[in-house]
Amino acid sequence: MIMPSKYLREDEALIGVGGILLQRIEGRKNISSLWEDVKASHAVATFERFILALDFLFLLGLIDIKGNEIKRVGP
């Protein structure tokens, strides 16, 4: 589920969803407004995948989450 495979397209894997989320995070962003921005995307599709992708980005050190705000950090 993290990496694409022959059964899972690149944009549907968590690494692809994380890339979509990173493109939408500019400065500080509210988690609810980020969800509203991306929920129509076919790749994100479900709230579960959205949260898993946020967890994945946090573990990689690419975002910081404080309260209800997300901030992009790192490269």
Given for the second form:
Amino acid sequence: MIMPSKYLREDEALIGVGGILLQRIEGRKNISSLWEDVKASHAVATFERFILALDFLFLLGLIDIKGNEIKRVGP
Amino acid sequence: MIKKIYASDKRFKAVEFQKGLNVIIAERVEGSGEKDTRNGAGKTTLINIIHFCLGADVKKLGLPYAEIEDWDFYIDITICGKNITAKRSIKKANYIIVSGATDDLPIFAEKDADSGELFYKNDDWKKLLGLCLFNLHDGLRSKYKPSFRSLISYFIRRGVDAYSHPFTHFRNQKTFDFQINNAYLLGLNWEHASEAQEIRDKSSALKALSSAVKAGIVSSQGELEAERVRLEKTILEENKAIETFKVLPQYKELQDRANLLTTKIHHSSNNLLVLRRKLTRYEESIATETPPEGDSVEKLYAEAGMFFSESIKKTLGEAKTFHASVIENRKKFLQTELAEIKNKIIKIENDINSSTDERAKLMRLLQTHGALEEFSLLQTRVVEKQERLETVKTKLSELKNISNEQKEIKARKLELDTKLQRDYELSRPNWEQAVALFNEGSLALYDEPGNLIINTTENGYEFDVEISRSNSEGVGKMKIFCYDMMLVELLAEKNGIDFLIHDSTIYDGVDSRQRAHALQYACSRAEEHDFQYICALNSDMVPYDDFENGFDLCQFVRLTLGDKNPSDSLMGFHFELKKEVGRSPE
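Just the form predicted on its own so far, so send over the form predicted in complex with its partner chain.
The next block holds the full complex; its first chain is the one shown before.
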């Protein structure tokens, strides 16, 4: 699910989606506006994948949530 | 009676007249050229001078003014039983200086302050003569009435035209003029002739008016009625409009406000549309955004553990919390947005509704009310139309009057006809005497009774004379002779005019036997009825052979004139008689 496989293209794998999202999270960003930004993208495709990609980035400690806002963490 | 005519200049041939027949002879001298007409002798001039002495307009007599400007003419005449002498100068023709038995004349003469002479102004002189010769009183009220100058012209006919018809003394004499004057002379009621003329005047004025209507210069009754109806209808409508008109002083402001509201409503409607779209989109989002299943976080965690075991910084519990808050936040966001949009929509809808209501109210007000300018414009228009309506009504009543007047004229004509017939009967003794006298005259001349015909018509009197065999020029002239003789006899009997003067024209073309009869008849009647008959004759006209035995014309000749030498003529010099054109009455 995270990594590309025989059946999953790289950009469709969560790791790709996470990459796309990470690019858009500059400073603090509202979840809704982030969703509005990326939902048209083919790779993101569904809200489910969007949420999972955010979860993945959180697991890696790259983003954090405060109230309604997502922000980048770390270096 | 005219006794003497003379002048201040010695060259003038003075002439004295007597009772009865008086003859002026113009000698035709053998050898006088064809061009020398016997007019040069002065017969006609003598008649003109008598007219001058009797108040004629000096300019209309064709006298040689340049040569005689210093002359005074005198007439010795008996009027109202008084013998007087009247002097009239060519220069001061408006003053007639009188002397003699002037004291008892019905009109007093004025006295000149310087010379002490008694004089009449010409108008007064004519009044005096009218009174004495024709019993013609001044101050008759009728518009058309007998005048002295017209009456005297039947007794001293002047010019060729005067000898063409018994009842006229100049060519183109107006109907009323000869009707009135002849009626007066014949003792008929001349006022009817005057009234007849007034009716004719009115009738011709009406004809002129109605032909103006026909020619379209004046609108016809139908056109005017149509216009009246149209105007009345519009005035009624516009008056109603004025009555219900509500003036709105702030009309302009309200109009602006209505326009503003319209713009606002448009704007709000656009906003509403945008919001509704947004609402739909969010509602769609709620429907399509399905969050991942609860266990999918665990699957993700397990998979991440496989690939990034060293990099994982969070526990599964932390990851679950994060997952839940993300979903929660998104849900909250959408719900707030939806609520907000719905609120906005309601507010805008309310706004639109209230604006629409306000605008509708304004529009109603604007429709039922008007601006003040509009109101006064409406009023002005109504006033203008009302004025026009009044004009049309006046014209209509004038036109209606025309037909009334026409009826009145008809009625007056009928009435006049009745009056004429009644008076005709009443004055029967007068005209019967005239008819009888005329009859006698024609019998003496032609052995045939002639008729004087007096008819009454709705146009007044109609006169005619008839003598059998009246187809020749001579008989025409003798009709005039008989008519004039009859008139002078009638009036002399009533102590009126007692002289009749004929120019030689009356004998032109008359058979010599009739000339002789006429002269003898005039002679005997004049003596019998106490009047003067004065006539001028050319020497070759005297019918010596046809006179009855014992009648000697020579004893009646008062003056003989010649045309060969200037000194033989009336004035003592020759001059050219001016041809008079279009003589008019005085």
